[in-house]
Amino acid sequence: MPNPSTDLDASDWKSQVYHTLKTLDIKHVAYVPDAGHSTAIKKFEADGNVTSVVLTTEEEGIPYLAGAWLGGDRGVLLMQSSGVGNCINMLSLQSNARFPLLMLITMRGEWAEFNQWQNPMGQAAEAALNLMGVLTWRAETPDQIDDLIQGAATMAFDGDQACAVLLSQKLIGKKTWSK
């Protein structure tokens, strides 16, 4: 049987994010748009067997699918590492109440980043969601899409985690400034 999440061309990562989480059963996704996600983001929103809930905020996400948990179903959180500090507090309801909760978070403040203002969140992130208890696992390359969100998955479905995989910025690549 063909599997759609190792069938895609390596190299259509953003593609293959969105086929990967549905082999997982997510049933809603939580995110704040960002370009680096938005192949997932229109996949699944024409997707009618997905619930895609735009937030105002990041930190909104997490108390978004705790309730889509407790209701039965999976999700995942999408968005930007600059969005990260904008979770830090929220992150405590996860420790305490223990729910799944996987994060897919696009990278800024790397290599090649033009934006001065998006290095100190980016430099961060990682040890931030590190200090709150966050498991995390960086994809730098497109053949490590598939097995790092898997595994970030089962962690998180399976042993009520909270799981985070970083795509870096190298993955995405070099953003240009367009006025």
Given for the second form:
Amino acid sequence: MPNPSTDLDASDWKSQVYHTLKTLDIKHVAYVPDAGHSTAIKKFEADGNVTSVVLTTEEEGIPYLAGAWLGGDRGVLLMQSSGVGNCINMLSLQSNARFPLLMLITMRGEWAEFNQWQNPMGQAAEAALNLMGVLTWRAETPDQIDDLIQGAATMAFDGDQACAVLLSQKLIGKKTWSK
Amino acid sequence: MIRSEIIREIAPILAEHLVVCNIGLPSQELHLIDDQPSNFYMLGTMGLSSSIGLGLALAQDKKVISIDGDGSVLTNFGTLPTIANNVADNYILLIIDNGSYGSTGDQPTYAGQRTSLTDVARACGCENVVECQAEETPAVLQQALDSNKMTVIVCKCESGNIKVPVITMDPVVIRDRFMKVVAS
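Form predicted on its own already given; the form predicted together with its partner chain follows:
Complete assembly follows, chain above in first position.
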């Protein structure tokens, strides 16, 4: 399969997330709706080979994906950095039973943030994940997406680790109230 | 009847299926009464039993019973609309509702006061919701399994605990032996 990770422009990386996850045999996508993940979410919702589940809160995604893994399936959790705070205690489940966990997190509150209410959790998200034993990598440019997700997935599904790829606000681009 | 007596009554049914069990005393009671490799004991992360069960049910075809408590459902209320809108007909959510937080000393929950989990589950869109008394649980559970429809059972019982040992099995061992049963 060709590796489409090079020569991506700013609009391609959102599709790249979907295509990379498809190469990893992802069968479940658990998510809280988010603009940064919207392209991947639309593609997964249209994909009959993947079960897409909207969560009422991000913390539901940790046990949902643990259950899917018990059933033999790989999944991914898509959320925004504000959702990281909702997951913290639930990461004990992964930590204790060594469930693989792959999370893709769109960042807020770190650059060109118009809404200061996003700042506290956005700026604490990576450290909070690390405190709970989650390995993190940051994607700053579109060409990093495929490589970082592939590497995180290897450590999650082959090494029973909790892993998160942080999609930085510079990658996502400036957001305004109107969007 | 108290929760442990219900677990004892339904143990022969549970042994035939995949079981995800709620935090603390319920898991310890099930482990004491009838430990099976097909039991996944959740010893922390209160509220997540129903969500684990849903993911498991949607990922494979064997029947799954999540045993939950009223206090735990109250702490993860969002699970009910998620379950209602992602139907898995091999999934049973059995809420043993004793109206109290058993593991911390039987302090009363709202479910034992003005909040009906049966009504909440229905309002969230769950189509098959059955409320029963403790003594009826084995028959109601078997009927739900036989119906091949996703069912939420709210089993009303008395508050109370028995003395139980802790589960010394490593959670990784609990996970691995459970996954072997799923794959078998």
